[in-house]
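A lone chain, given as structure tokens: the form predicted on its own.
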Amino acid sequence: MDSIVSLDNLTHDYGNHIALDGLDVKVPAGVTGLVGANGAGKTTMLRILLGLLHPTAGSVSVLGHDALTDPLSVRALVGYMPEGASLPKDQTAADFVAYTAQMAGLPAGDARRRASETLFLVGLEEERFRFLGDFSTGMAQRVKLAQAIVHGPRLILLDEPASGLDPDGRVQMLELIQRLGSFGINVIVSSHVLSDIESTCDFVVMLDAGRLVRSGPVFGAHATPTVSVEILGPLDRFTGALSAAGVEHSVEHTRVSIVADGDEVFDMIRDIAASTRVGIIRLERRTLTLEDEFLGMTDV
């Protein structure tokens, strides 16, 4: 397969509200971030991938299976961590995760063994016999993650897994997601916190009001290096010279962001400024983050 998830003109509406608007996306193997503001359509997209919602139009393929006509085959291969509270308070973590493993088809003995191993993996080995009603938000999120991976799925869908967590809990959850990726498990993680996606994911799908803004590799720790130049004088002469030289750049008011790395970029900027007879008010090196890109491509 070239992709683990393929969306073709995916559209879904709730009456007059269009939640997803003609999405064409191919998601590669690895850890993918699904980002957008609250209400952008992220949860709707995840539910369609699971076959829990049928889109108004378009087609959906998950791990080579049609999510609309063959949802059971999809769910057999996928783990899902919902966003909201969904745990039974009167069960222990061990009992609940073992139950979900049995629901996925594991024999009772194997289900209990896998539940214990999975709870150990998410850091709940000492708490696994406590009742879920006594768990903190962070512990509950780990149990939800455990039930999503206990049956060994090929793809895991995580809906806002760090929601409601304190800073330490958020870091620990992101580290768990990174570990899953290192094990070769495919993950799609939904979040409205772009820095979380940047530090965790290899690929990103950006949504804004149901529309696809961008899909492609994440900058992550290797964020795109840029040099920001504030110009005094005819801006079009300076940017025209950049374009003629084949230099990738963007413009905001009197500031030009040039995508480049290495110290030689400063010599180039000096020479172009001199040849176009413009002044330089400010010159600084910075990195273009997902947040910069998202804000530049949407009305947020």
Given for the second form:
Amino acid sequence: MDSIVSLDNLTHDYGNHIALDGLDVKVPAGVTGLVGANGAGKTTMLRILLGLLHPTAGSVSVLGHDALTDPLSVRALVGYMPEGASLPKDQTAADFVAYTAQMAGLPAGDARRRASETLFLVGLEEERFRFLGDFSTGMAQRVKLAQAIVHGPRLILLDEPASGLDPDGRVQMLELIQRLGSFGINVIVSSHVLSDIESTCDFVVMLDAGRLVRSGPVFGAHATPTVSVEILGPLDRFTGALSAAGVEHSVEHTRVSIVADGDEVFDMIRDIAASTRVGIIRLERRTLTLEDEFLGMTDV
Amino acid sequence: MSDAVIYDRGYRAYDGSVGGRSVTRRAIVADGVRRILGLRRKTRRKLLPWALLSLALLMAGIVIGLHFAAGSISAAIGEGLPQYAELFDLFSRLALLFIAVTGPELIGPDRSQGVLSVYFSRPMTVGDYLSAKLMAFVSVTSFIYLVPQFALHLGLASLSADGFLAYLGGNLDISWKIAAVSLAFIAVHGGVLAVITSHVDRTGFAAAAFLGTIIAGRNLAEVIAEASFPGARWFSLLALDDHPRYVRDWLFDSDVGGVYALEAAGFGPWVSVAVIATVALGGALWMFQRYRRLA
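Switching conditions: you have the form predicted on its own, so give me the form predicted together with the partner chain.
The complete assembly is shown below, putting the previous chain first.
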């Protein structure tokens, strides 16, 4: 598997605070999620990938270029969407995006044409001649995305692209990112919302307090062997019947967990509940989400 | 059923030509000029710069018109009208206001609005960015100095009894002197502005700090320089706005500014040249160091 980003023992500190602690990661082509709580080191890592920050130790290769010794070659191939406010209020969307294209080396005519095309792609064709100071948060995020792709980069780095968006805007932004992935653009998207990453990305890099928790493919929410049953009525009567039937279980409040494969376990639980005259409020097989995985691997 | 089809234009990778950092720098210069003049911005952003530029051209026109009017009456009257050195006095004040109004706009908003994080994700260095901004600043500001001066130069040439070309040929030194004095004013004001706008985000505050440093700083420095304590004369060097005027009077052999505090303190014009260079270079380095930390 060819990697587009390769980190080798990447370490960075801000004085006494260690932001990244010996990361060894290879990111494959496609859409990759960079997840972690606020302060986990996601933005620091993105800035190092762009060559804007020099790490304390380690090496970084982006699309075959060393980000430490040859940052300009990296930036020529990469687009970046920062997290915070980063738009000039007194420029129109079309002017700003065209200007950022020119800054990437595109001739003025091409830059204006690409700006129009890109703003069309992100759904701002009607608003492109409005001043950015008059834009809503959702529109501003789209402009930031447009400037990140206007020069045709091979890789885009998106820092919390859905931050500050309402639920609709969030869904639309995630769909846009998926769409960019389908166009063959490699994407690294950082987020602290794991469900966003789960629904958007093929690969995930999990960070916690600057340390690598896991890097690997995203499998999506998947079933586990644990069946959870929440009952109404005398709990001890129900668990007693389970024990009598030789079913291993654990109890947490009014919820009983039973580890068993296959669907027969559901029938058995129904029958035991009926025989012990307790009601079933909820009966389900537990699924493991990226969030469960992350929480299980960290001390959160 | 309609036969209409919705086409998704999708995304096409860019396969055209891509220039190097010179293209980037040119783009920043062009954007800087547009920003200073308020072009492609809201109307209220155009008002002040264009009002000041129009005023500069109007004043230049009036002075040249007076020379033409006086020339048709008597040459002696024309000699009493403002010439090159006096015109610098007039336009340096206008330029001071112009720089205070437009200079902070060139630098501050990129930083205060967080746009630097976007710009520096492009293939360019801090030096590229700042040198292009400097180029934009010098291009527009020099317009205020150079256009009226050269218009006056050509006007005086056309009024000359010796003939147009003879006047120009006989006053070749005027051109480089105009350029040198313009550069001196721009260097001092630009250097001070660079230090202030490196730290002050709000353009209004930056403008006030700039004007305060130049105007109040000059008065304060002159007062302290006249005090009797040892070494007081060195404070005259802090009257920054006096240095380009001193150089101007030296080059044009005029006494428009009278006796400057630094002149009274025993400093020659070459000291002013050194101070001007120090302020310009110091301001540029200060800003560069500041932006190296930001970018």
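Only the largest set of C-alpha atoms that superpose within 1.5 Å between the two forms is called the rigid core. For clarity, every value in this text was computed on a predicted model and none was experimentally measured. Residue numbers count along the first chain shown, from 1.
* Asked: Core aligned, does the CA of Ile280 move at least 2 Å between the two forms?
  -> Where the cores coincide, Ile280 still shows a C-alpha shift between the two forms that is 2 Å or more.
* Asked: Just checking, between the two forms and with the core aligned, does Ile269 shift 2 Å or more at the CA?
  -> The answer is yes, as the C-alpha of Ile269 shifts between the two forms by 2 Å or more after core alignment.
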